[in-house]
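Presented below, as structure tokens, is a lone chain in the form predicted alone.
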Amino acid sequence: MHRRTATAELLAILTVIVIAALIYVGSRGLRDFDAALIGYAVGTTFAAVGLVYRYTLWIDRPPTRRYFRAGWRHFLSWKNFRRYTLLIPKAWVTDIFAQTFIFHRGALRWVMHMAIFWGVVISLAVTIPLSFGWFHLTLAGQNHYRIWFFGVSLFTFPLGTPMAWSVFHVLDYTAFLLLLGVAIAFWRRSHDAGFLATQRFGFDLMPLILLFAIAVTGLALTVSSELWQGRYYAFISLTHEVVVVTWLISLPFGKFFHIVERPATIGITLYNTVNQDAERSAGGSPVAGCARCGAELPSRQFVRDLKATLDDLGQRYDIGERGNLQDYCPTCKRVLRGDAYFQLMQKRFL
């Protein structure tokens, strides 16, 4: 354990030492750098700290460290690559930026993970860079305005153009997707008998009202801006700065870590893929088979990996005659849970 934490707390220092660098280097020298967003800027490295340290914890467990391994170990296979070249940008497509697995559960609750999630990508793309000094605005002549990004000039565009309205609105845009994926979370959080037995407010209930927050506020501040004649600006921004820090500094030991975690499932995907074909190819079955119904189960390599990683942790799920637990599939596991409860309660168990 101690081992773990020091790798975590050295990669920690490293994360430090590296966005400085790139803050200095982006903003010039920090000439760039605007001070009222400095607020931002020490979220921001709290939050990456943070998720480098408790990243480095998650993969250095049993179960993770086996599969992270293998996942890269097949990703930097070249006979794979060849093979399998657009299983991974795929993956990538599918698993994260549209999450199609979702929408198989409910058009919904895909909506309201799509709003969610682009709502936070995008305005972290926005909000990181501009506030480490690495893009900014520029006038350009009277009419038109520059964009910088590490210092140097990407394109002009000019004023009173539906184009520059957007550019310098796009976080109210994100803020209304924000908005439309939390009262879905909200609305079903509300009526879902399954979520209001089980849903903490910290963890579950906590993040969504940050996020309600940001969106708002953030609003406000376009409204004091253009219909207030700047009005409030200053509080409204205060309180805004405030929220958004809060809910970085959250990210890292809150629900949205797995916003984190979920990329890692890609090399999961490659791992399941590679050893189906590679049984299949060899004349067996490509998938193991429930030893009590035949449902299918991952490839036999994953769990064979399984059961090694349980044996890691000293967790011991042989059932005797019938095999290992993890030869059922979840079905078949509560069943036998089930005849297992029976046969110790006899007819006391209804």
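All values derive from a computational prediction rather than experimental measurement. Numbering follows the first chain given and starts at 1. Here, rigid core means the biggest group of C-alpha atoms that superpose within 1.5 Å across both forms. What changes on going to the form predicted together with its partner chain:
- Remark: with the core as the superposition reference, the CA shift of T15 between the two forms stays below 2 Å.
- Put the two forms on the same core and the Cα of I319 is off by 2 Å or more between the two forms.
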The other form holds:
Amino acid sequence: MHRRTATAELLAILTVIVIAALIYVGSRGLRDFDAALIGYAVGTTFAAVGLVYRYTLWIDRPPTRRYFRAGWRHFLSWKNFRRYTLLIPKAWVTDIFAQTFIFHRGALRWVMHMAIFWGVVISLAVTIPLSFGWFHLTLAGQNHYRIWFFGVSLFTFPLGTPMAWSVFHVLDYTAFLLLLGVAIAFWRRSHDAGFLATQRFGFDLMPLILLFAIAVTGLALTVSSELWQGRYYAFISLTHEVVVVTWLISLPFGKFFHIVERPATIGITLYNTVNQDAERSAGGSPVAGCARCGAELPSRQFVRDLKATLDDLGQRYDIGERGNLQDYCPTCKRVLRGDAYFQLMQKRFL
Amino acid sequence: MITGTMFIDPSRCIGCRACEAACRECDTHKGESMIMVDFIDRRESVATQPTLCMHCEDPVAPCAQVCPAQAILITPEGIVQQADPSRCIACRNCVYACPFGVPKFDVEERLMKKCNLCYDRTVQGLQPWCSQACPTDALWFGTFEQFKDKRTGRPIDVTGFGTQDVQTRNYFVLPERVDKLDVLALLREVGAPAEATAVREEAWVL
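Can you swap the form predicted alone for the form predicted together with its partner chain?
Full assembly next; the chain just shown is listed first.
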């Protein structure tokens, strides 16, 4: 336990050092750093440290460690790269960017998740570089603005155009996306009897409440500056910052940790594909089969790894001359137990 | 707080699959049954047994322990819930680790699903759909004390899988003389496995 936490602490400290260095370099020695955004920068750094700490502990659990190592080993193999060049880009598109598996869980659910996902991702892509001083805007002449990134001029754009309006209000667009997603989520969670019974306030509802508060207070900043001549701006700005920093600090602990967990599903896809193909080509026969009925199991390597994981956890399902319980498909496990029970009852059922 | 638990007596199962039909009514997995009724030896007998999640206590939920994403959570009452949809990374460890053959895997949804002991009903003091529908009390829901008052047979919460004993929240109802359902010892009494002739039974009522 001590070694695990020591590694996690070390990586967390390294994260702070790397972020601080990148802030210093990216903001040209803090010249482009906006001191008004320091709360966001500190909150983001805290979130990054918490995520690294928890992620390190997470991947050290026996089942996670086994997949993490095998997944990266398969990914870093040149042979696999040549054979599965498109597998990982495709998995990123379907599993992460388009999230097609959520569509199979429900169309409305998919719309909700896409709205929240892209709302959060685009917002973070804008605000993190802004708060770290990596993004920087300056006047270029009388009528143009120039965008800088890491001290490098990216492009200029004229003021007073739809494009300029969009650049300055990109966070309003994402706020509307978030509101759409959060509204659907609240509607589902307040109408679905299954959710009503199983959802937890802290894990399932609090993240939605925070996102709602972030979107509303963010839009209120625009309303204040565009419609209210800047009235209440300082109060709204402070409220927005408090809500955003609260959300950032909650990232490592709550539901949003799944954002950094989800890409692991791509490692699982690679792990299963490589193992199945390797076993097919080696034996010329189907991959691992159930010891009783022959039904296909994920792969022989999968079964070996699962047994090793259970062994790490202090569990061993050795059933004598019949091998190991993990050599059987779920149906045959049930039937084996049924056979035993039938024998116990002297084959006398009702 | 859920105080009741499930008492499963396969010898009373008549294979009517009312439990499967009723299970589909559960709000936590609408339209899909998480209980399985299997023929034990279709060539010799019409005997069937129902299987639902046993909600393992010791070792605590092997499915949750082998989950790399910590997606399977356990309620304070010891109900092992199905995978949290936001966390499940579709590795299927739980499906093949479960000693009772319970979790199902939905390929398209990339999600593990299993019995939640009708959490939406049991938190309200109602019994799960399956025991509600079971006409022969092969599935019976209540407390240990209620069982002892009303039923015969010995409720046993330990199943032995060779080198591994598993203690569960749900009980099997066994004859009075038996201390645990020792699967390996009983299979040895059955004799050598019928290898090549083993047939995978498909559900005959959908």
